[in-house]
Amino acid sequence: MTHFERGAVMRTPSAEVRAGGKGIDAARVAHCLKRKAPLIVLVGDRDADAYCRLLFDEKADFRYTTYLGSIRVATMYVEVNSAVSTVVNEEGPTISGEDWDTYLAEIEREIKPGEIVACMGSFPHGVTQDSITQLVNLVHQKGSLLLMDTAPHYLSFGLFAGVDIVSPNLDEAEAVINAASEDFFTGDNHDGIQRAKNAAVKLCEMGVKVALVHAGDLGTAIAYKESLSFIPSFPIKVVSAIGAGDSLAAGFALKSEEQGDVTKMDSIDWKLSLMYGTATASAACEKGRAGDVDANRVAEIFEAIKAS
């Protein structure tokens, strides 16, 4: 559409049906760059059918497990010529402690030692500071490390748990630093590089390893023990910035795996992983439609970054 109005009737000129979620962006990103991805998705048995058929017709690699009621669903309105887009998310579903524990142990067989585990996107009411805690462990006793990208209460239980790496944009991070509701964000991005730098500090020494805090079109921090980076956005024509974070987090974690064992940590250049996270967000932002990138222009836009 042109301009999405509040309380006006409006007609769009297209419209898309896709499998969603933060992690699903990701492994698309993944998949684009002819990289493994594995998703492990929990849906509701109402519509899994359908939804499962989108990820098959994408030629997704997934396993899923699943809950009693429907999947939660997000509209999104991209405004034609314009950066603007508006997102609706509905509420989600509640789920029971006997379906975690089933999802858990899909989660289980897959993880393989060394690698990074992104949990990404909201989770279902029923997922409480136990239920966090069972996952952390999990990927812990099984020698890789969690990446967790959520809403800010879950993502304080991730830190109560001990994650390893969080890429919270800056209301998110400045939410769980200060236990501020999380109800109304403004995206107000002032002073964004200092106090995203401030903010990524503040994370590790609440016990992150690695702290990757987004400030929007201006960039990412990133704070690993006493280093402290900030990596510009790239300059490019943006035609929908939705999914933007959730394709940086999949270059993040591609370009880390890539440099060998990941829990090895100090052997890792975690700047040169956002830089190309950067670039896959980049890639993705221009592409418009979450996840999806080109291989060639994320190496280009790669190397105008690490020689910038």
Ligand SMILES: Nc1ncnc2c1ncn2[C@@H]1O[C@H](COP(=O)(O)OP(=O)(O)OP(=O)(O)O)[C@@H](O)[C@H]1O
Second form
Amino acid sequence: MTHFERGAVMRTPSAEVRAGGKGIDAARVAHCLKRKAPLIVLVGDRDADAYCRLLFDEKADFRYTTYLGSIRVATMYVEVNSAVSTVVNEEGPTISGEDWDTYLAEIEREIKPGEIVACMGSFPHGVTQDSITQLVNLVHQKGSLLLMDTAPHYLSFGLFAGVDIVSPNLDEAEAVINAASEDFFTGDNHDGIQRAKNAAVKLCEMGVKVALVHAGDLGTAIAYKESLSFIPSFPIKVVSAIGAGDSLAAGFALKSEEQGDVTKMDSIDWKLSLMYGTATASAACEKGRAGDVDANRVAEIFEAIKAS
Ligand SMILES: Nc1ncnc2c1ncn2[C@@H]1O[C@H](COP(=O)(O)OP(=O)(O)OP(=O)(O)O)[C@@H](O)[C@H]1O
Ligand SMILES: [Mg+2]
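Could you output the structure for the form predicted together with this ligand, given that the previous block was the form predicted on its own?
Now the full complex is given, and it begins with the chain already shown.
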């Protein structure tokens, strides 16, 4: 459509249906880097087949469990010859306790000790503080760490339940810290480096073990115990920065696991993992589809960041 108009009936010259979501972006990163990272998704039972077909077509390594209802749809109206796009996120159905337990059981089957379980994106209605506490406890019982990159609402549940690693952007981090509304993000990055550092320290004070706070084109702060660092973004020609944070979290988790048992936290160089995560996010920004990266380009940017 040439432009989106409230109240009008519009036609669109083309439409594309994709399996979306932050977990899928992260799994795509692992696939591009030839690393094993199974994706476990919760899908509405009504259109589960169509959704799984999309994942299957892109050769994703995935398992799924279902809940009653249709999959939540995000509709993006992209205007022709314009930078403006409009996104409508559906609320979707409510998950029952039984379906949540089935999902957790599927996750339990996949977790191996000493690894990072990345919990990405948002959840269906019906997922409560208790549900997230169950998830955190499950990951800990299996001898692993939980990383959360979710909407602030769920991140707060994670903090209360003892999540180990968090990777919000600056808006999300400040919303969690200030217990503020998550409906309207300003995207305001003024004084972003200092604010990201402050937020990372604060999240650790709130109980997180490793806090990453990223601020778009500025870069990412990382706090672990007494250490606090900032890895600036890498100069690149951006094609799309959508999902950059998802790629960053994926790269960070993969590099951390490569260093050994992540629960031996002092033996992991978390800053090095962030350098790799930044390289992954940068390479992802150079491509159009969230989570797509060129493995050689990730390696090249990682070397350049380490050398700087
Ligand atoms: N314009 C950019 N130029 C260079 N690097 C960028 C740019 N935007 C993002 N990045 C890299 O990606 C990282 C994460 O970006 P950002 O903070 O925008 O994630 P996000 O808001 O969580 O995005 P999403 O939720 O869409 O995944 C940044 O710290 C930076 O390393
Ligand atoms: Mg994000």
